[in-house]
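In structure tokens, the next block holds one chain alone, the form predicted on its own.
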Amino acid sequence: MNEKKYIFDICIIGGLGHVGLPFGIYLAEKKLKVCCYDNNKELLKKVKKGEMPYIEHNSDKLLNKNIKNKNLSFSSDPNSISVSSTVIIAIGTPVDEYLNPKISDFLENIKALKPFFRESQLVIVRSSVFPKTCQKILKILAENINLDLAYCPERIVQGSAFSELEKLPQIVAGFSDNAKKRAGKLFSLVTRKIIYTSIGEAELMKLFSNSWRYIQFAVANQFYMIANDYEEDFDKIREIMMQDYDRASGIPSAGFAAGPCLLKDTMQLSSFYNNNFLLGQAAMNVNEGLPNYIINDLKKKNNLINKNIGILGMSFKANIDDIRGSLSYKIKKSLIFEGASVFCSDPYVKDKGFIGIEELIKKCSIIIIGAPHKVYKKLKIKNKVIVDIWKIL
């Protein structure tokens, strides 16, 4: 796959992110020459030493192996784009203070790198994007040169990249048959099944997928609130619903629906549909409102002023260290506003202000499970008020 005029088979823009780095390691493991380009120099120093900047299960050995065999390298020099036959765009798509997608920021990043793209390169967009964004990217990059642009959205669950990349079908869309063919050839090294679509289908599929999951979590969380207000156990009701009844098998358990993707993509879809995505908006109200519901429920039976309250788990999901969009921090902020003294603990998240699990249990009369880490399953907490919507204890 490596041509004489190129140094790298692959350059990943945003190569140290949660999407770019695991994919780069995986492709290097397939014996491709991969350069992860990123301008975060602090993370670059860490990764060059063979240290993962965040938890991605089964990644450490593969990272070090492919650095040593020189299949994987890292750079903050944008010229690494020019010397790569395929360029993968894996940069984030932020939202503004009004919860609208900041497409202009995303496109400005690409415009700034435009001089480094070359004739005949394959460019693959891997990020979640606002519909019609790929068309704008093509207009920017293909203004004076001919290149192949494909959209191949990432679909993995964070923390499980290396198992899911092989298992999940890959959506491949392109603005030309050649773009689809070249992208399909690359992903044939990754997964057995490739689904070819149009660009529009792929863009909407990605947003639909995350919005669907977000809505499902909202339904479960709304059911939890109803059952709890009725003084019944939602988890037990859910088990009864699912028992030998396949039509209810997809109901998730209650829990915080957070992180960098589900809410953001639901917002993107809502914005694209002129704020008429009513189910999405309702899901946002339910999921983002769950922390306040929990606090209001606590206030019915407890005076929170000057009360020591502990939060176990500050990451946005179980067994990882990513705090982006974590609703545990929203709970913390609201509890402080209510006059409580809040103590936090997380075995994965590094924060000087956090305390150990045992110390938190000893100090606090009320304990909230913010993320259902596996280590909490072994805890035996007595004589405390426990808020555990995950049912991990």
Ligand SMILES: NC(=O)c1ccc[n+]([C@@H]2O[C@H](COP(=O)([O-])OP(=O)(O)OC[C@H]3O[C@@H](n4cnc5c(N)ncnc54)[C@H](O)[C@@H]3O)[C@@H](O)[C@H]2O)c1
Second form
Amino acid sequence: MNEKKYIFDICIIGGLGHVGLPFGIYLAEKKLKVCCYDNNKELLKKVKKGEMPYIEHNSDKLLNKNIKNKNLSFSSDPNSISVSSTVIIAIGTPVDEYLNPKISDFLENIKALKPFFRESQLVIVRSSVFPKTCQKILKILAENINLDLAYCPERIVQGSAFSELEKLPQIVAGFSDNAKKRAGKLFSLVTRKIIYTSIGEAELMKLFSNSWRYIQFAVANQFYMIANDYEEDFDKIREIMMQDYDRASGIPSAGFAAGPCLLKDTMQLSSFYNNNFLLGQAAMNVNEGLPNYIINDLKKKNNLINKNIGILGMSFKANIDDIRGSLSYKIKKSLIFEGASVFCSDPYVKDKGFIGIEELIKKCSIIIIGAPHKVYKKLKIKNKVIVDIWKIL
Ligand SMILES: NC(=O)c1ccc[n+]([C@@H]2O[C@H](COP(=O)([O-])OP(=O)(O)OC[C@H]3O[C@@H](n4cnc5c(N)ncnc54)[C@H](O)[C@@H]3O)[C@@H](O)[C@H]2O)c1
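Next, report the structure of the form predicted in complex with this ligand; the form predicted on its own has already been given.
So here's everything in the complex, that chain up top.
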């Protein structure tokens, strides 16, 4: 694949991120020469030594193997973009504190790197973008050079890249037939099913997918609140509803819908639709309101002032160490405001302020499950008030 004038087949901008790094390792495993370019120098030091900066199942061995065989390298030098035949953009696309997409920051990053792009490169946008952003990227990058720009959104579940990349169909959109063809060829090394779409379809599809999941979680969480207020068990109701009844088979269990993508992409879509995405906004109210619902419910039967309250699980979802957007922190903040002493524990998240599971159970009279880590399944907690919306215990 490596064309002569290039040192690398692939350069991933944002190559140490949760999307960029696993994808880089995966492509190196496919025998491509991959350079992960990232401006986070701290992370760079760590990863160069073969240490994964976060949990990505089955990644450690592959990272070390591909560093050793020199298929995978890391750099904070943007010149690595110039010497790669394909450039993948996988930097973050966050929303600001008012939940508006920070599109100009994202585009400024690309503008700053523009001098490093070269004639006839294939450029693949992998980040989840606000609709019409790819058009703006094309305008920036292809102002005075010819390159092929494709949009191929990432749809994996965080933490499971290596099993999901090859299982999921890949959406491939391009501004030219050549862009589609070249991106399709690259992704045929990854997955058997490639779906070709227009850029506009692909941009919306990614935001629709995440908004859809976010709304589904909100429905379950709203049902949970209704059932709980009516002193019925939502989980039991849900199981019965789903039994041999396909039309209800997709109801998720209740739980904190958090993390770096679902809320953010729902808000991107809302902003794109002039804040008329009412279902998305309602979903945000429900999902982001769940921590306060739980605390208000607790307060009905318990005095929280000066109580020791423990939160088990601080990551945004089960069995990973990522705390971005985790609602466990929202619960912690509200409980402190209510006058409680809060203790936190998580087997994956490294934080000097956290305590061990056993110590937390011993110390606290109220225990809230913040993330349903598998290791909690075997816990036997007696004589405590337990809030376990996930029904993990
Ligand atoms: N996390 C997921 O599971 C997931 C899934 C699908 C899509 N996405 C989307 O993928 C994109 C990236 O998400 P992520 O979770 O990997 O984010 P991340 O924050 O984990 O990674 C982004 C990386 O980009 C680097 N970076 C930022 N600006 C840079 C620059 N100018 N030059 C070089 N490096 C730079 C950062 O240092 C960081 O390592 C987002 O658009 C996100 O919505 C994420």
